[in-house]
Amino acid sequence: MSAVVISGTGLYQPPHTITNAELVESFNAYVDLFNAEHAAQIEAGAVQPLVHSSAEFIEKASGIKQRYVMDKEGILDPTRMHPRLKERSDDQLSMLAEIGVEAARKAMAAAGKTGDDIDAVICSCSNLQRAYPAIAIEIQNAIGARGYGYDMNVACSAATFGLEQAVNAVRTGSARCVLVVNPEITSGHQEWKDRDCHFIFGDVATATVVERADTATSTEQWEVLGSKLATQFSNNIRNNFGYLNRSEDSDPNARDKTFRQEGRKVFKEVVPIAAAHIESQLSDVSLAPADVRRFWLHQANLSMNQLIVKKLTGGEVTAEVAPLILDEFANTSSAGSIIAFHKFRADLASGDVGVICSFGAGYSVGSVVLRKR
């Protein structure tokens, strides 16, 4: 049976930039407009007043300096606080399916492929734009690919969930040559109201070529020596918003109905979990953590991906061993990962192993070992 390989990625970026000071001024300005207009209940003690953000706070509790988001003008509308999007009509491409196009086309162009030779589309993202039709099939009729394709989303591990499907897709005969897009437009989901949370997410989109060895000709090609995933659930991240909402007759804005976590268990509950999971996963593959040259971990948070290598490695944690874009891209969801990838791996020679690694809501934890060949 012929190896299964990486052989090509691609990046999208959407055209602005939020930094963490545009960010607070706009969140503070929403705060005072908030307490003024709520000044008697707050007075009689019915309402708790809004605190506000700061750009030390956002960067310490998380390492985030900047986002990049799909619109900045209603995000920093103190009135509005979310973006705001042009509705498509049916003939034209969806906002999910083009940012996937655009970073498909450029993996494919690293990879050395044309539509033609795509027998597989997946779309594995944390929130899908429609339920049907599929965004993945949308994006295989715009690149002319051929086969199937399907959405699958597994929240912030959704990308290592879909890269898992393309290689069994691979080695099982299923496809020859799969392609895996990752599009986040979070900032849709995102509370941008809350202090707690306002900060995390920024939009991208990334895609990844999954093929057979002996029919890659890219010039760089990274083995997958395996892949595991595992899930355990979780109320600590959540959203409810979806399909029922109407039929259950509850406020489509709602602050249930974006995204929402406890930070400080998801912090404690999943740095051992992911841990834990990389450990036996490199153990299955007779590697030890000291074998593996890179981590590519889910940027969700610099602290967390910190801990997580050091109790594997026990060693100094540097961006040498886990490279962070997370102050650049901020929170990306299950793109985060594959940004770390694409970006920071040019410089591992053949032979050299490393690990991506996704954690998020469910819990859900996916990792795949990579060796350059």
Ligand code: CO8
The other form holds:
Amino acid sequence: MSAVVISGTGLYQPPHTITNAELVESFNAYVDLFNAEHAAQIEAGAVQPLVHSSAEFIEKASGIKQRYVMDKEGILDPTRMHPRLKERSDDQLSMLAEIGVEAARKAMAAAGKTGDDIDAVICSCSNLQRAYPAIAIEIQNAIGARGYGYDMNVACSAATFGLEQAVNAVRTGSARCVLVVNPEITSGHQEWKDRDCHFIFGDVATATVVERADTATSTEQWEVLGSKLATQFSNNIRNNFGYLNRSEDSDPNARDKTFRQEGRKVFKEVVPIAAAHIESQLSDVSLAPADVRRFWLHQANLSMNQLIVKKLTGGEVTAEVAPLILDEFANTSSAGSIIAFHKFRADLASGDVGVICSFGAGYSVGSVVLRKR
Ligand code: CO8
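With the form predicted on its own already on screen, would you show the form predicted together with this ligand?
Everything in the complex follows now, all chains and molecules, and the chain you saw is the first one.
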């Protein structure tokens, strides 16, 4: 059986940046408007006043300094507080497919592949733009790929779960070369009006080419030594938006129809789960944490990542061991660990081992152990 390699990655970066200072300025303007509009109810004790956000808190609590978004004006408009996106006709490429295609083309160029070489497309992300047809099939059509495509969603772990499906497809022979695409327009489901989480997410798309080692021609290749997935049900990160909302006669703008979380609980519960998962996955491939040169971790919180790596290695956690991209990109859900892998691997040498690991809603955790060829 041929070894399986990652032979290229690609990154699409949206055109607009929002710094913490810009975000907080518009959020605080929204708070002032809300409190003025509800002054009488607040005075009567019927409505709780909203409280200002703080750029210092955001950076200290999360490590995030800015985020990229598909639309800036709608998000920062204190009378709107969500992106303003133009509806497209059925014969135009959908926005999710479009950013996926941008990332896919770069990954394919890095891997030295054309559409004709790709025989499966997996679109794996947190939020799918529509029910059907699958975004993956739209991407497959746009890049001129053959074979088949399908969508999947495991929230922040969607990329690693998608990678395992790609690796298995190549190992079993149902495909020779698979493109995994992670388009994340998180700004659509971010709750920009909630002080506890308005700073968390950013938009981006990543793509990864997975193929048989004996067909790979790119100068840089990463052999997949193993992958491991785990899930454990939790309501601590949840979004009730869905196709049954209409039949339930529920309010489409209710708070539970956008992202919400118990951030503290997630932090405490997921750190030990992720550390134990990585350790057991490494042991499955006869390696120990000390053998790992780099951990490309999910990018939700700087302290969370430092704690996970400290639990594993016991040593100092530097950017050399666990690179950070969330300061620039914020939490981009499934794409975060792939952005870290995309941007911080060129310095590793042949034989070096690294781990991509994601964790998030579900709970879900996925890890992929790689060795540079
Ligand atoms: N400005 C100022 N103060 C604030 C703010 C703010 N914006 N927000 C909260 N505070 C205050 C609180 O009121 C609280 O005050 P007090 O102590 O007086 O009660 C104090 O700051 C501390 O608040 P927290 O305890 O909430 O703050 P934390 O230190 O826990 O930090 C974090 C909050 C940053 C959210 C942190 O808990 C965290 O990062 N947790 C991990 C979260 C995580 O990993 N989540 C993964 C989710 S992502 C995922 O799985 C993908 C889902 C699908 C994506 C969908 C796209 C939208």
